[in-house]
Amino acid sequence: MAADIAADDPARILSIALVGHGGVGKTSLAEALLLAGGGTKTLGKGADGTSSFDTEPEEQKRGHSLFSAFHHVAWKKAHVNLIDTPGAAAFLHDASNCLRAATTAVLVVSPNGETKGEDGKVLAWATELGVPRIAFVTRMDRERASFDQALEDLAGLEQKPVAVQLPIGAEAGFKGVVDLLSGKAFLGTAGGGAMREAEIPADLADEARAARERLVEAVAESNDELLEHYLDSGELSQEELLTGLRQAIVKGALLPVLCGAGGNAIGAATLLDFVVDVCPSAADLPPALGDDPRTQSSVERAPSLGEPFSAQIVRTVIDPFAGKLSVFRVFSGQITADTTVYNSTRQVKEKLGHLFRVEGKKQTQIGKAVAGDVVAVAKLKDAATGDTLCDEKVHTYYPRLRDFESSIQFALEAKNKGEEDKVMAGLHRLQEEDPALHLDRDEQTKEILLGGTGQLHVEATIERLKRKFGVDVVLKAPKVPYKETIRGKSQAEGKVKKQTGGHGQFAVAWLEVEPLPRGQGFEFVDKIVGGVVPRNFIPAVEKGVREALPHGTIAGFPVVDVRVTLFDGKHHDVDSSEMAFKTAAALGFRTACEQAKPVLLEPIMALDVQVPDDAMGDVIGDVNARRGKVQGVEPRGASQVIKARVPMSEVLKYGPDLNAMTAGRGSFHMEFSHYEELPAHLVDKVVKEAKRQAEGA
């Protein structure tokens, strides 16, 4: 198809990731872009199942994106990949991964003063990854829509927004945009997609002139040479303006702001014009930075066809029938089907089968992929999201994608007895698709533990488990991952002495335990002198301690932030063994911990709650009642963001409570912050519950 002609040239390949908080209209804009680019004949909608992006049943049920989706259009002889990312806080990890595939991130915002914490996060991630950024104010046809308010909100996100378009009309009267770069107006047309060129309305002429002057000044100030020329001449040529704006976008010096109404497909065509005419192509971006794993030296891979092939997997889709589909961004070189590549993350070779262009839920086979493009391959054996694929002779390794900690954990069990292995197998497959899922088994309670970035994340995973693998599970109350540590210093002897008819078992290990600073984990120190414990048995002592760490002395929770020193011991020339010293070490460690003032630690969450002004008092009072500590309050548009630290046990099911307090107008983001000592009056309750669960296992 036509798009693949441009897809042979990195200078004509652009990949835009639509990012922003949930419910702002990213998918509607993606559908409008697809319609404008001729990728579909009608404007798709998730509610009626016609969306090309929200294709999963879990998304259609909830009415918003849960997973990133890919498509593409041909525009002005360029190939434009479209990446629609989820914005719900529990699924932002997927947006973070797919930003790696983008040449430009398009922050989609509302014109009603509703920027949220998620917007700041994705902008920060894009900045960290070196992904250029622009913004699109959508839903300009809604009540109370204000382009000026949106610009003010964007400035509050520590950006330097500059309008490159102005809206024509407002609310229900919104009908098009003024393009400040070309000095022309573009009006929406019946059926959506195309835009009709027109003269700038007379009542907007002065405003457009002033806005263009601000744009020219902002571009000039972003470049010393342009600024000097601008101060001398008072103007920039059209070529200087476009080139300077592109350079400012690449540097992150400016955030160009466009506008439209995705639901009515107004502004989609002019956004595509701006992306192709102004935004950087793959060839305009700096080389990708990686390492050569064989020499441990840094390498740069330029986005050109002559470079060695290198790519990174940004998304994995698991289908129980079709198998695994790996979506990857090519950073350098080119690749064809049926080629052997090297997975430098796993240190294995992989044979690529057919290459595909992803088109929503469908795939179209292609012959090759070049630097800058985003394509997919099926059925890689060992590859996972974040892995680097490269030339098998010229190795490249790109750092893994961002790790996301679990903010909530559920215990689960198979609804039908005998399906436990099937549950675990299905969850392991879904983990390949979603690396933010954390799967574990509690050795004490024998429960399967599923952790995720939020309750919605876990619930959607369980629905997919049933749909894709045919197994039902029961979710139990979220488990709080308490830990144990010590406040004091203690010494204890661990001794094993057993005599049987043959060889006996003998080992003595004297251990000292002492606390480490919070977050330091575990440290083992060997202070044996004189051979009282032979060198070959000291690793067994450390192993015995490490195996005892997961089972604390108060309630069986893992022990953290402790230094263990082996300072004395005894052995027998015949009866001592690695097993004896491992057992002695575990006994000594447990005894020493019991004497070292053990305490329970509880996880503390960083909680950001965005609420309207009139609900702020109720929400702050509720945070205090949950043993939370408010760190501060920041204005954000017409809302307030309350920043707090709250024990995880108090906010396991915070969403419904917040909805009740704010009549559904509040939103929150929560992530793990640190551990603190559990207040003494709550210890008995936690200990009793832990024992009850252990006895019921």
Ligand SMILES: Nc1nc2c(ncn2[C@@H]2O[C@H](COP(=O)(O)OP(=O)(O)O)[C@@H](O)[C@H]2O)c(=O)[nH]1
Contents of the next structure:
Amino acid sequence: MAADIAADDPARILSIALVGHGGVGKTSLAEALLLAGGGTKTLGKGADGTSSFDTEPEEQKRGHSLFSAFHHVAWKKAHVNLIDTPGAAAFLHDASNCLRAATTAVLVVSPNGETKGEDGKVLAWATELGVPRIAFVTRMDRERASFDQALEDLAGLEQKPVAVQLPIGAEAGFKGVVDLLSGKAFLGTAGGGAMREAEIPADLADEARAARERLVEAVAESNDELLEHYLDSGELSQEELLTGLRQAIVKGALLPVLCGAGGNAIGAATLLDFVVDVCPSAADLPPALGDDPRTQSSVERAPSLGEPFSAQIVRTVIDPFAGKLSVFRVFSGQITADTTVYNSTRQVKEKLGHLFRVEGKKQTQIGKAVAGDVVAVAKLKDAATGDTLCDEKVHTYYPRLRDFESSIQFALEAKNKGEEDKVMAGLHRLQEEDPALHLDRDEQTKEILLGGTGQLHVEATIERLKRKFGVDVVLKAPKVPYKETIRGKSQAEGKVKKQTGGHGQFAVAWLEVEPLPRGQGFEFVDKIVGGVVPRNFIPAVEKGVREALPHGTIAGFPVVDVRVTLFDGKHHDVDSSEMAFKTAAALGFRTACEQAKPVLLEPIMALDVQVPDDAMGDVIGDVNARRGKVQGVEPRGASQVIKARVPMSEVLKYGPDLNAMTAGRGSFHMEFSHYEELPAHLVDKVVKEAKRQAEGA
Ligand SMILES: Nc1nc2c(ncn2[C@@H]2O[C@H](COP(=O)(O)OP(=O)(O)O)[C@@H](O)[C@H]2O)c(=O)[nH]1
Ligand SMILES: [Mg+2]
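Hand over the structure of the form predicted together with the named molecule; the form predicted on its own is what we had up.
The next block holds the full complex; its first chain is the one shown before.
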């Protein structure tokens, strides 16, 4: 197959990740790219189950992607991996992971003034990961579609947009694109993904000339050498233009903007042309930066075949029958099936089985994979998303992928009594697929706690648990993960003394507690002098404190942001033991905390609400009523974005309320921001509720 010949050479491998907010048209564009590349015969659609990307029932039911999906096409002797990512706020973490696999991120945007917070966010993540970026304005066939509007919206983001195409026609009359690089027009063809070459329509000729001029200038300005040459000669050769543009993309100096209508398969073939002709291939990118864990020095792994093999897992798919599939991007070297590799994240060797190319829901077996490619391996024992796989002998470690804190947590129980273990086992498997799920157990109530990046995330997880593992659960009211800390400094004695008859128990630990800055967690300091607590018992003291941390003195919430100093104590040559010191430490810690002005902390969310002008007053009033603080309002297209900080307990069911307030015209994005002290007048209520739950009411 042609695709596989190209896939032997990093210079001919490109991986594009389609990113952008939910509903903008990424999956439709991915289907169009697949059709154009001959991977399918007809344009797939999520709604009728023919999608190659939205293959899970939970995605088809909702009409949007929950997880990234992979496919590939062969185009002009290059191998192009297609990565379709989810854009919904609650699933954006998966886009973040899969961006790591891309050689170019394609920001898919709307021509109707609808950019959202998620767009800026994914673009910034791509920048952080060093993934070059371009933009594609889709749905040009829609009413009031405006390419200029999209360019204006993009100008609000960090990277300077520059048109490399112009749309031919608009709305229902949208027909194709003018390619400013080649000076040719390309028109969509009925039913297929192909584009037919044509003359630039006469009425667009002037506009195209001016736009090309702007493009040449922008490219020249992105590079000192080119600029000098351009100022001297007044032009750039075609070669200089293409190379200069490629360099500007790699540097992030320019954001080239293309257009089309993914839903009608117009502009997909011209996007592939641009990707292959202009975007950097895997070989054009700088080496990946990692560490060698043995020497603790940093290493660079170039995208070439001669380098030691290194790769990072970007996605894990769990199938209850077929097992686990780990999708990884090869950064350097090459790998064949049945090789033993080293997982430097888990510090274990793993034997690879067959290698696969992921094609939507299906996989095809391949013999090897080289630097730049994105492939999969089945049934790795210990590996999870984010892990580095490397040469068994020459080690590489890549930093973990971005962590996502829960912004919501639900307590849940098995619908059928006795299935708790099955629920827990299933959730553990799903967690392997989805590292943004947080699984916990409430020690007091014995409930399973499931945290995620949004209500939608948790609900979809429950649906998948049922479908894949056949267990049903009941979601209880969402829980707010309160924490406890102290405001003052205090010292207390923890003492264990049972010395009546036989072998006794004796330990005394004097502990001081004091607050640490917010977010610092826990620190243990040993200030024992003169051996009043023998060296060998000091770890037991620390352990005793650590074991007491999860259960604070106010309402049993975890204690954070404290420094605990062991500064004095007593021991007995015979009766002291690790157990005795552990218990004494826990007692001393609790007493010290009780005296150190303990307080409750509540999680605060960063909330962005996008609403039409006329709903702004209501939404701001409502944010204030929820103890929120509005930090600013920014215009975005025809609407306003209200940026606020609001306590989590006040926005557990924000979605439906916002819908009611704005008649469905508002949207929001929410994520965890930080912890703040719970206002005094609310403490009683939270403590009572926690006690009620602890008593199993
Ligand atoms: N008119 C029009 N609608 C489109 C186009 N592309 C996508 N859509 C529609 O927009 C909605 C969201 O598309 P989808 O590709 O799932 O968006 P995603 O969430 O970004 O993957 C669907 O109803 C599509 O039918 C297009 O080019 N033109
Ligand atoms: Mg999608």
